Structures are given as C-alpha cells and as structure tokens.
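In the form predicted on its own, a lone chain appears below as structure tokens.
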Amino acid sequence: MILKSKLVFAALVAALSVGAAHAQQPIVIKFSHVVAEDTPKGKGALKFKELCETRTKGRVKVEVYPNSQLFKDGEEMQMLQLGNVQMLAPSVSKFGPLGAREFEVFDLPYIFDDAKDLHNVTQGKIGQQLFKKLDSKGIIGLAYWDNGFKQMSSNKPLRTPADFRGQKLRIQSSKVLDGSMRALGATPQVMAFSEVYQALQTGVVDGNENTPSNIYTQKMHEVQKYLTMSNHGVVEYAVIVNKKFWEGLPADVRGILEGAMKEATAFTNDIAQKQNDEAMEKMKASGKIQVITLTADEKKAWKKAMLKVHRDNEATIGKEMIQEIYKETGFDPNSL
C-alpha cells in the first residue's frame, strides 16, 4: 500500500513537472523579412526582438529571419495567413495581390515630397483606414516602417524621360510601378529582391529603383555605373501579424508587444534617413558608381511624364483615396 502511494505521488510530481515545464515554454514569434540586418528594417526587427524578450522576461522569443532565409520573396504572405510565420514586414505594394489595392497609393510617383508628407499619412487616420482593409485577410497591421525615398540606378545616365527608352528596369510586382516605368519609356521587369544583384551583374536587367540603404547593403552599386537622385517614390513597409495568433495572445503579453512595437517603430523611422545618408556617402567613396543630381527642370520633366500614372490608377486604387492623399500632402497635379 505504501509502495503504491509512493508511485502515485511520484507520478503526480512528474505530471506537475511536465505541466510546469510546458507552461514555461516561451511564445515564439517568427519574424521574416527580405533585407539585410544592417538596413533600417533589419535593425528595427532586431530592436523589436530585444525589447520583447527583455520586457516579457523571456515569455516571448522573437526569431528574426532576414534576407529571405525562411521563405522566398513572394511566399511569405501565404505563410503568414497559414500561420507558419507569425510576423512580416513586407513592402506595402505586396497587399495589392491580396485585394487591398488601396495600399498601392504609396507606389504613386512623386505623391510624397518628403518624410513629413509620408508620416502625415502613415501616422494619421488614412494609415489606420488602410490597415482595416487587411482584417478580412486574416492579417493585422501593427505599424508602418520607413525605408526612405527611391533613387534610380542604371548602366547609363538617366536625366530625362528620353534616357529611359530601351531600358529594362527591375520593379516589385505592382501595377502602379509597372505603369511608372512605362510612363518613362522603360520596360519593367518584375523580380524578387533576392535576385536583383545577379540580374544586374549579368545584364538581365539594366537597372532598378530602390533606396540607397538597400542598394548599398546588397552591393548593387558594384554592378551599376550610375545612380540618379530622383526621389520619385518611397519604399514603405508595414509590420503585420497573423490575426488569429495575435488575438490569441494573453492580454498582458499583447500589451507589452504593442509597446515594444511602438518603440521599435520610432527607432526604425528615426534611423531610416541616417542610414540612407550614410549609404550614399559610402557609395560615393567607393568610386564604383557615379551619382547624378537632377536639376529642378529635369525633375519636373520626370514628374510630368509620370503624372498619368495617378490618373491611370484611379479605378483600382480609388479616386477618393488618391484625393485624400493629395489633400493631406498638398500635392497639386495642376502645377505640372
């Protein structure tokens, strides 16, 4: 009888130990993105990881996967919806294929003059209205992260729209970006970010549009002769999370993560311009690429050529959405 009692007690202790160990297993968040760790987004993801793990005292573990380590560029959205990855920070252009075409307003050329214009949208009511479009897709939008304004690289100098004729230029998958390149006279080539360097190196494409930090960290400046400072568009990311996973978190944990995301967002957006400025200086110092600065008249010619892209996409993005952005930023199409 005593032996039986001891066995029952031992089994109970073992069961409780297993239960306690299970209860102490951390909540794992797989956070995947496509760029290098030393870009604004890469550093922002690591800052979020640091804040989450410190503030939850290990209850949450954030596994960051840069450079498309976890999934190929283009596969992550489906993996997020399936729950195979919990968090992503894709370009907002990626939401168009999901049916949230309003996000492609960020791709319209020259719709933002500077970071202040951009933040009036992302940090205001329009940004939140856009995030609501993702709810029905099983996705929650947490924050907008800046990467900066895009410049144009090529193996020939690009100063006027006429210079784009015959050029094959890499773009992300976006009807708006496709139209922008065609408006300038170039042929757009949709390609995953991870494939761009090799495509530039081998001449599959002649050039591409991106921010200085992305161009530098991917060493694209080593296989391109010219970089035109056009500031014709923005690369804006949205940090998103699987809705079922996020809403299933304990309320106290979710509150801590929301605070960490707010701080990581401020950190990322604060360093974005600095990172781009530093990347520009490093590229200039390398002597491997020549930087072209457009005159006021040359830039106006780009704007005028690309304005038709705004009109051409009113039906898909929504004329009302475009007009809301105009009102927020002070963009006046009639000035061109």
Given for the second form:
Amino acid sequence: MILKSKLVFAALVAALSVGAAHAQQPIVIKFSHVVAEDTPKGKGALKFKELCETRTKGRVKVEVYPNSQLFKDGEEMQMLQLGNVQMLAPSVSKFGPLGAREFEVFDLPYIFDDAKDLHNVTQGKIGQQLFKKLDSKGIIGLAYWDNGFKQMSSNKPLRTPADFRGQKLRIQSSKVLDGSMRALGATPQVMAFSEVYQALQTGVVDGNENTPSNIYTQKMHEVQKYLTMSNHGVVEYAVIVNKKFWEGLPADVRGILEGAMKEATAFTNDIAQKQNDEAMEKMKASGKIQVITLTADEKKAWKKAMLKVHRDNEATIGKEMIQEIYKETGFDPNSL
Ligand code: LMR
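Now the other one: the form predicted in complex with (2S)-2-hydroxybutanedioic acid, given that the block above is the form predicted on its own.
Full assembly next; the chain just shown is listed first.
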C-alpha cells in the first residue's frame, strides 16, 4: 500500500515537472527580413520583438533575422508557407511569384503623391481586400509598414527618359516594375536584394531603384555616381504570418501579439520618413554620390512615359482596384 502510494506520488511529481518544463518553453517566432537593422523595417521588427517579449513576460520569443541572414527574397515566401519561418515583412512588390499579383498595384508609377495617399489605401478597404487574397495561400496579412519613396541610382545622370536607353537596372520580382523600366527605355533585371550591392559594384547592372534608407544602409551610394530624386514609386511592406501557426496560438497570446503589431506599425510608419531623410543627409555628406533634382518638366516627362504601365496592367491587377485607388489618391491619368 505504502509502495503503491509512493509510486503514484513519484508519477505525479514527474508529470508535474514535465508539464512545468513544457510550460516554460517559449513560443518562438522567427521573423526574417532582408534589410539592415537601421532602416524603418529593421527598427519596426525590433520594436515588435521588444513589445511581444515584455508583454507576454517571455512566453513569446521573437528571433529577428535581418539582412537576408535566414532567407533571401525569392525563397522566404515558400519558407513561410512551409512553416520554416513564422513572420516576414516583404515588400509588396514581391507577391507576384506567390500568385498574388494584385499587390503590384502599389508599384504603379506615380500613383501615390505622399504617405497620406498611401495610408488611405493601406489602412482602408483596399488594404484588407488585398490581405484576403493571401488566405488561400496559408498566409495572414497583419499590417502594412512604410519605407518610403523610391529614387533612381546609376553611374550616368538620369534626367529624361532618353537617358535610360541601354541602362540595365535591377528590380524586384514585379511585372509592373518590369513594365516601368521598359517604359522608360531601360532593361530590367530581377535580382534578390542581398545581391544588389555586388551587382552594382561589378557592373552586372548599371543602377537600381530604391529608398534612400535602403541605398545608404547597403552602401550602394559608394558604388553609384548619381541619385535622381524621382519619387516614382514606393517601397511598402506587408507584415505576414504563417496562418496555421498564428491560428494555433493561444487566444490570449495572439491578442497580445496583435496589440504589439499595432504599436510596432504605428512606430515604423512614424519613423520611416525621418529614416529616409537622415539617409539622404548622410549620402550627401559622404560626397560619394551626386544628387539630381528633376525640374517640373523633367518629372512630367517621366510620368508621361510611365503612364502606359497603368493601362498595361489593368487585366492582371484589376481595373476596378486601380480606379478605386485613383479615387483615394486623386491620381488623374488624364492630367498628363
Ligand atoms: C528591395 O528588394 O529592393 C527592397 O524592397 C528590400 C526591402 O525589403 O526593403
């Protein structure tokens, strides 16, 4: 009898300690991205980590992998679907290969004038409609994070569409971006972000479009002679998670993470412009790259040349969606 109760007691202790050990195992979120830490997205990811870890008192651990340390673009989406990484924040220009080309609506040249235009779309109905397209792919869209407006770098001054002839320019994997470069007269080349610096350095490509914060933190300005302030498009991110993982989280934990994401989003979108302004200042101060400001007429010539991209992509993006964005942003194709 005594032996039996001793055995029961020992079994109970063992079960409790296994349970305790189990309870102590944190839920790990691997958050992979391709840019430097000192960028809007890099800082946003760290803010999310800090908020999650303090608010869940360590129940959740967010491992942030910047600079394509874990996966580079081109492979990270598939890794998310397979559950090898739980969270990403790819640029919306990278959803085409996933079969969600509608996200390329953000790439239409000159469709946004400023962050307000952009937020009307990301924080409204259209932003949510786009996220719904991810559901069938085992992905949930949590938030949109800003980087900023893209500028054009090269070793040749790019002022007019005629200057683009013969230029090979790196783009992300978006058909709209492909069409945009061709509309300007350049040859686009799709390439992973992690490979751009070397491609510019060795002359595999002549130039690239990107935000000042990305150009500066990747040191692209050290291997490019000119930066044209064209503001012809945006780099915008969709923060996405593996659906099975997210829906499998305990409801209270998921609630805390949703709150943390909301705050990290406000934080990121708040610092984005400042980060890009600072990067511009640093590049100018470096004396390594010459900044070109376009005249109003030059800018108009870029817009005119690129407008056909809007029409050319109506079938794949959806005419209705494009028209809805025009309404939100006040973009008038007939004004050109
Ligand atoms: C790029 O690939 O050019 C950028 O979108 C990278 C990033 O995530 O900002």
